[in-house]
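Only one chain is included here, represented as structure tokens and corresponding to the form predicted on its own.
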Amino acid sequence: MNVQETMASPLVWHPQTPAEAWLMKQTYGTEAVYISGGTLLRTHWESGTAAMPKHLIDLSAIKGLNEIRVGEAGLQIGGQMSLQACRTNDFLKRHFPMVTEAIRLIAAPSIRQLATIGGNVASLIGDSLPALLGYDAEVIWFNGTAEQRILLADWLRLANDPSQRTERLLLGIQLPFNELTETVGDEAGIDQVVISKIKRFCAYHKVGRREAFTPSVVTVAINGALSDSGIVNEIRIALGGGQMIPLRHEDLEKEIIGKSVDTPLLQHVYNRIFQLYEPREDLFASAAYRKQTAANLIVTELWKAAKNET
């Protein structure tokens, strides 16, 4: 059967619960796919790079996946929230600005109205992923019997390892609230914990071949905190772009924490990104160009934070 014939007659299923959706996927196997907004999948079908499967499992009817909830531990975003709804959410913009900035740069407004945050994450190459990694996000997923949570960084590492890949139904994303605290001493036998005097900084960049509606060449997210004296108290660095699965660079983060942002440190960061960042080369850009661009962006943001520039 050719692509046109397959596209003309898919069966669309509307499960009401994660368990129903999971059972359908187990029943139809490779002949079925989960679908949210379907914007990325549709580009594959229309270009002929993939055939539309016989069964589409539409997740939009599952209750609770199309809302944002604020809890004590953080902000929970349902996987069926559209990118546009996420982008315009005031709470998300105020507390997690890298996420809304990343979404602003994804595709065109008409596509953002349909595309979902869950679909962008589940694609494994979505431009929102570095921003979410920069906030140490968790993913909420269904394993066939129960909901589970795992750090997004670990979820993506497993996806990078073919031997560890399993069927995973993404339900949502959890963004934790995070205040830096430190123990400052013991007075009269009582440990006192106070909020550190810090300067928080964060930045998200997407570099493409044109200004808007463009595939990413490099995506960068950096989120950190500096003490009054310019010492790095906390840092998260995530890099993606093109068809690579974005990753946190935790080895580099450990090397930076506790160090003063000066010329030797910036040179070290620049060199280490060239060593650690392994982008895929394609027709849009060479691996060397992507490495240099990512290194320049990270070093620039660290320098700006240390110089109190925005």
Ligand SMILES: Cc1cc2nc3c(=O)[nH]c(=O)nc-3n(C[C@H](O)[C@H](O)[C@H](O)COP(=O)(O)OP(=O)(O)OC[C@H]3O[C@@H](n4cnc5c(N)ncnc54)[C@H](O)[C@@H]3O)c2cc1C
The other form holds:
Amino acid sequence: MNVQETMASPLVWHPQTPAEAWLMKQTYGTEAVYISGGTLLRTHWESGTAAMPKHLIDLSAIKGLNEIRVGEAGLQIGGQMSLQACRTNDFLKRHFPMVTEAIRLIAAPSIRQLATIGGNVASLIGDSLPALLGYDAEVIWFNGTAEQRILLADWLRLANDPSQRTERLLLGIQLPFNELTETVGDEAGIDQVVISKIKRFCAYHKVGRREAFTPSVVTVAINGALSDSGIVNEIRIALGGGQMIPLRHEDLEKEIIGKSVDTPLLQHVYNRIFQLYEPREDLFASAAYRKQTAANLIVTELWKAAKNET
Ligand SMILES: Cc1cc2nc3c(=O)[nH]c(=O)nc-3n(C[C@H](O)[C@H](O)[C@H](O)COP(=O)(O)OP(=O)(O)OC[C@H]3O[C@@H](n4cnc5c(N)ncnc54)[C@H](O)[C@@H]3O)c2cc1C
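Mind giving me the form predicted together with this ligand, seeing as the form predicted on its own was just shown?
Below: every chain and molecule of the assembly, starting with the one above.
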């Protein structure tokens, strides 16, 4: 790739609807890319890891994608919402604090003004992804004629398999409201659904090579609930970091649900994260270091929840 190819000026298109944007992408194919804030794409062009495409499809003029909507089922975040706007949204902070925390730790204020949540998610490696996985988020995308939804966990699993990877026009993210209920038997043997005294806990951590303004080495999110007696009722664990596509670890979650948080369980979780988490290593951090970090963080959060220290 020569310098001229890398920096040649592209044609910038400003579609007004998802259908127009989608059609432009179909028309220009690999010669076009969708662009939101452009903060990640710029790093690729400037470092020479990708050439400037002939066509940029700027998604910022599409109506309805720059807002947060609260519905009965949950919160819908438009893909064009800037990270800064997400970070300062009170409703998001109150109900989905891991997302706010993840965004707080992305880049720096000036970048968060431009960067969007849609670009972070569509990049497949954004640091918001484990937090969103921790809330069982769905992605909303446009298939050429209509909106479609898919669990973020499934979308990332497909993206992890190069033969299944397709470029999709992302419209937004849906975060569901989850009420935790527990079924218990009463004296007459009839099942009742009662809201029990459940202790919810959640934590998001990003470990980098310095305290702030750092790319991630490891990211973890854990969201769960313990019963009165310390049994795990619900748990979601997501791990990412660096250049890997974050994943939710549902097999591990199933192994934990219904168990008491004791030393054997914590040891089991620690060992299983070593097996399941497959971070990419680079010159700065080995895979073993990343595995150990992720395992320590998850085990610590489980232990803190059990000891009432969250
Ligand atoms: C100095 C610096 C520090 C950074 N630090 C971090 C960090 O700590 N953590 C982190 O996660 N990121 C970081 N980033 C990367 C980037 O800023 C964020 O990931 C940001 O959220 C990307 O959003 P964007 O709108 O700028 O995406 P863009 O650059 O516009 O797009 C990113 C990718 O997503 C695609 N895309 C964008 N929108 C859509 C859509 N709606 N549908 C389909 N595809 C789409 C684009 O084609 C491109 O492939 C950093 C960047 C810089 C320059």
